[in-house]
Amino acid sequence: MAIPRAAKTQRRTRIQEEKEEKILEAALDVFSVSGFRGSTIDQIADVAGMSKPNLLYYFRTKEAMHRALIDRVLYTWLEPLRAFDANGNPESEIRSYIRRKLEMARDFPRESRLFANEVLQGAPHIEDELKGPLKDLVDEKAGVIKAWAKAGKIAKCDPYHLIFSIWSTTQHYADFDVQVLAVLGQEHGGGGRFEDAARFLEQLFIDGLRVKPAS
């Protein structure tokens, strides 16, 4: 994990892990908007509100501010994959993962943009963790997802591509939340367009994913 600058040198105070803070939150906007290769040093200090040398004292690049948010996201947008349960019943499993993905949409669009972002732009600063931790978790949990189709828990499916439905459709509404809005309107694009979006794909995955009798 990225280390800010000021972090090496001394013990950190109170008031300088709040500037660290106000330093990612502004990096935060400008990455999510512009991506790493459209976001300057510059663009940041001035959304922070502070002069670009304190905020070098701080954050030495633009890469050590892009790396320390890339950790964070990718620390807590694996949380909810972490927390599927082998011992578990499926169903509730699956409800449970869909639902926790979508309340990730819906409480960081920014990290979910920066996390795009990155993926569009070949992922060049965490290649190695999509290669290396994400896929072994990835593996582990589609082993789940297997054992529980050769259990007749589940239809059998690839655990793979329902993963990767899963993702698509939640983070849909964070990364695409202004055509979401658009074509829903007032009327049906308020909050609760996130729990409509729930029910919905609660009832696309879990139906598709049920065994059917045998004929």
Second form
2 protein chains.
Amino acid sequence: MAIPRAAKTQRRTRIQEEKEEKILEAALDVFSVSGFRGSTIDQIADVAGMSKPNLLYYFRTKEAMHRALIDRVLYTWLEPLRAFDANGNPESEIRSYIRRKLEMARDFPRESRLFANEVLQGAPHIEDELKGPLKDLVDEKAGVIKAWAKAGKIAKCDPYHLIFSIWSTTQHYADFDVQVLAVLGQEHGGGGRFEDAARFLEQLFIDGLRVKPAS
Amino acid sequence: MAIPRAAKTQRRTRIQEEKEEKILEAALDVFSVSGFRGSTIDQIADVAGMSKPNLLYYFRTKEAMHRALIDRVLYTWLEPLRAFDANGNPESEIRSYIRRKLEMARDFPRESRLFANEVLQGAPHIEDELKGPLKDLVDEKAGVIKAWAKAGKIAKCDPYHLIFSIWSTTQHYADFDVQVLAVLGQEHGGGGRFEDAARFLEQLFIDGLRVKPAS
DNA sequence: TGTAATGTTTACCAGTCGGTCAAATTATCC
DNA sequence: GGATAATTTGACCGACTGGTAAACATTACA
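For comparison with the form predicted on its own, produce the structure of the form predicted together with another copy of the chain.
Next comes the full complex, this chain leading.
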């Protein structure tokens, strides 16, 4: 008898790698649009071009697919914040963090929506990740920002809310893309919206955080 | 025979008003968490304390409930932007717009999440509202902001992206509340997060938009 | 108070949901 | 090439989905 589940085998077949990849790719398509509850295995199977029982051969449950997807995407997603360098120049660090996050919103909107859907619905599947790895990373970087403020390199401000505001403004262009496009219309919405956003946000954050002369 | 659906009657009964109110209240609870696809009539019926067929007596379909809810909430939701006054002082107008939006995120998070869910999933039910009333209103206010910039009252900036950034930063505290709470932890997350956010955002936007001396 | 209109419920339907199972097919390796 | 393990499929299950039909209960109003 074969081992009942591919996931339990020690060595991963070439087929396993390919198919799991294909499934997660399809799952990202579906979960990122409809959220966990709103997505169905059949939809994912359709997109993947595989039969439903075949998906369930690689991932025992819908939850397992979702979990695997989250795990795979989370690390990459936090990369820009991780790259935030305490020894760098504050202004250019913030600038490049904004630019990187905006590039991710442009190039990986599905990943952004996956998390947005999940958090929006109360984060029932990623609470631990938020309170653990995410919080730890943010705490660390908040410390860096606080030190910069104390040293007079940037204006005094709450580092946590600064990070929140960079997250929200940049991810907005992935998560709420239809709204952005609807409001900008065809004339401004074309391809330039990310460059326009980058220009605006860099200006806002750099000027907003510049140290003010004592008045 | 009675008219088959209450919705078709000319005059609304007291009972109709009460029950439709109760249903929409429950629908807001459910739709705002799970989105349209992820929500079920049974869930709404449970929350409303009514039987499923009874809900369907007042709203023929799940879509009708959702539609009615959107219609009712949209007007209120745009109120703060509508209040944006061209004749006011730019700084205080922006400041009070931010404050108002933040108060709404605090006091009406379900409404915010209702729209967030909808837009996030491609806005299949509110595309017209986005391209119509919303775009028109934003176009108008963007004109106001542009005029302010031209008159040298605030720094030159893209008015659309300014509005987007105010939307995203403020609504973040409603839509991603679990994440905010998880990151801030218990020590900072308590009740003060909205005041802290207000302080930070006002500083960011006011200083960020202040006219810079020609260097 | 009677009666017609309004409101509510029980029972139900067809389609979809996540998931199982055993049989059939394919890849692997000696 | 054949045995064996890995992969794929169709048929199926019970629970749930949005929605209906009709009997039943309640209200409003002359």
